[in-house]
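Take a look at this single chain, the form predicted on its own, given in structure tokens.
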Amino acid sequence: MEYFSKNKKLNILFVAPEARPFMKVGGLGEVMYSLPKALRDLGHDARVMIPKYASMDVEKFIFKSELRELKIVSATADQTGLFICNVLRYDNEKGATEAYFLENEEYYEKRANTYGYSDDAVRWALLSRGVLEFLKQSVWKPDVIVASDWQTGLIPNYLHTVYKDDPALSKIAVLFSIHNLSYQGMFDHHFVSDMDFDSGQEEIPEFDNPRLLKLNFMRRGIMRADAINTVSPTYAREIIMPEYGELLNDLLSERRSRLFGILNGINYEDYDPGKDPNIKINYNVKNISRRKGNKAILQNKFNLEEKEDVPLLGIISRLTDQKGFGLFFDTARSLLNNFNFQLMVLGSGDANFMSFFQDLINEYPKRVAGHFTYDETLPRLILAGADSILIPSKFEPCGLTQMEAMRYGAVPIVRKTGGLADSVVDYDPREQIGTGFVFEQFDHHAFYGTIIRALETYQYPKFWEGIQKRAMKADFSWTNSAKEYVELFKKTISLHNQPIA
């Protein structure tokens, strides 16, 4: 029972398609940097393994050869389909290994992007099996593998089938981490014929078999992992219900004794309004009045009227249906016609939403502004200058924007779902508690009323500043989440020798 010793240091390997600073596309890449770092700060040996992409900066990151000519067999029953890969490693300035990279010219080196290829199923199957073949030969062995999202869902599958009798790999526990259940494989899981349906029971086919494209990697990860986690406690409860379960709710309900939720954190070193080089006027909770200067800069930059007493609402998001922006269709013009506020939109996404917000900009000049292409520094300016950030998501596994907003004193207006429910406390004017404004039902009436509530509260500067300060004092650092993950890793290891339920 040494794993349950308070001082036991664990070896942990995270496997994912992306990880900052080497390759980051979205939130997963950020988590794959911040969580392992927080675990290392706690004294554990946490490492990451991702593909070696051609776009990685080999001058900035010095990669060392770890293993050459790693042979990976694509079939489960025979020796057909042999792939040759190399494994590289990255050591930090202290000489400790932080990351491994699976190198294969055809499937990673020749690709300009991380995602979006017709043979992605092969690329992720190769990563999943390549990791395990590497660990068979590696001196360093993890106590637990964390397989992240559908792209690595075959790792639990391989471990509990092909490698279940391997003397080295059979001892390794595996945690399957769901960051977004709505992506499950190389197809839309809502429209699958009976012929194409993957129950998860058949053997994983060879990489060149078209059947591989039909496998539900997410289902297989959930079925075979020793434990499953999601990125917030509320999302873990939601996904066992049909409304949020993406057709996997019955399976998740069956495995609920092994399903856990831990809220993601944010990197407090990167997101610090007191030191952030991306904003003109730095501030903290003790001199929060300095934020007003950033608001003026933001208004001026986007040709909004420079008015301190007019609330400025911001959006920093993908403009998609999942993020809840359909609620604006029935509310935006009525709100703008009846209440004095400004709106700043930053994001890209579905054409209908981008066109809608562009129409608002044309109709309400000086009050609505937008920027619909990627920009690295604008999110920080909006966080530091906007009075509120709108996040009306249909569902939100975790969400980081609301935590970043609170860190910068931008009051979040959110729907009560997933990580938003776990991180934002609704404002109570009687008790003077709360860190934001929360609505529960996903309809335009609830959304409309909550925005009005926020706009009215803004007219009382003392109360508004109280919300800001409570939000800024909330602790969403990765240290707290990392401590919870350590306990989950210990639980996963204890479950490893129990029958899959």
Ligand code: GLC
Second form
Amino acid sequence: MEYFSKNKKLNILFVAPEARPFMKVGGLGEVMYSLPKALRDLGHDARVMIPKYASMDVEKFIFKSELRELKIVSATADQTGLFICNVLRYDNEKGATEAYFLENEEYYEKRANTYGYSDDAVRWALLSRGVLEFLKQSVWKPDVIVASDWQTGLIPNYLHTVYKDDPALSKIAVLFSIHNLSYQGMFDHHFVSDMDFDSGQEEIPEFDNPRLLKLNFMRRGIMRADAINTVSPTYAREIIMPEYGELLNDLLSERRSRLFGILNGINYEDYDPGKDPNIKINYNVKNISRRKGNKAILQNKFNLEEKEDVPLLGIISRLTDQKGFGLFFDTARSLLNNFNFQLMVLGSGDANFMSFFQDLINEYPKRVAGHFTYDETLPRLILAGADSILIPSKFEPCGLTQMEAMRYGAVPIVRKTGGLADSVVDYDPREQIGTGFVFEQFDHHAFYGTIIRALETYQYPKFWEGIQKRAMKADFSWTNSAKEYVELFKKTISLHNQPIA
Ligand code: GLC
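The form predicted in complex with ligand GLC, contrasted with the form predicted on its own above:
Below, the chain from earlier opens the complete complex, with every other chain and molecule after it.
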């Protein structure tokens, strides 16, 4: 069979709400840049398709017109719900197409943000349907579509219903990628009445039907995809259990022979402390001591006392419940009152976290600092200057920050869950192994104790530097994971030809 010939180059289309460098909100946008790139480096033709947002820099990126007046009907082929879109294309310097954009004035162009509108169900259904209508007409066809998160969950659904017998689309396999199971649609899935419950079986309603807002896009993606993956092996195992399954654990468990986990990587050229133009003092594993210059710059910039030997803990994160900073509520003051360290917080998110950290800044001037809006370059400054980065997540599908931190010699302090468990090895002082500090239970005693372990170890520079060196040498580049993805794509294609289990 041709797909299994070793050197078969695949056509792959990633569909997502965001992709760097065009639009990035979080980790998903980063992966939608770095994974297709890694696949292209392996010789595959990987492209990405996202909406065309108003905030995209059209001066910087030259978009070409790919297809004008793409007509999308909202469900069955009557003319009641007709949406007109265009498809734009971005080719790189070498002339190769890297990205497509679905253009629609009303649903994307007029919106300042990527997420968070009351008609998001329509916006994402339109994207899903628009991608498939585009592919029907496109000469270039993917062997596999990779649909990411709930926003694209209707792609597998449409492919296996409306377009099941469409000669242009029926050969395309679909992989559904879960980057975060806790968002499943427009509503909070923990509080759905029996009447609103979406079993995933009913036909997808017309876009103007309010029932569309009640669909569980995530469930539908999982149900109908040829294969499903998530972004770390541990999270793939966790989500079939009630504790992490977000009420979809039974479904995921039923489909577990098609459920895979591949750890994300990071782009090693972009994240290179030896070359990073965003930091003042470049360094590498052979001259880690140069980091202290960056620490001083960071302390100065944020009004922290400029002290080389006081450990500086950093946070670079969305400030949401998932990230686990609730563990600080009962512990931060006791830690700050009893131990000498500094804390730098960068992130935005829920008001309760932001006001909590703001209070700490007021109470502990010169020791706690924060910046609560998104910033492009500040994360690099913190990665290069902080001694340690805190990621105590309740759950973490993968997490990229711990990998970036290790690459920059900032020792991660993490909870053992999802991708954090798969990437950070707990420090063992007897064996002198480990790349960070890891705690298991999500409770504030475990958290507190682990911070103390890190602060104490920091007092022994030789040991601390050993951890930094091992962390910096650990390999989280995409090379291996991208190869695993190629194998998964091949598997997805072969599963596509078997009936859905
Ligand atoms: C989501 C997850 C995060 C993951 C990222 C990229 O943001 O919460 O854990 O690293 O997607 O896959």
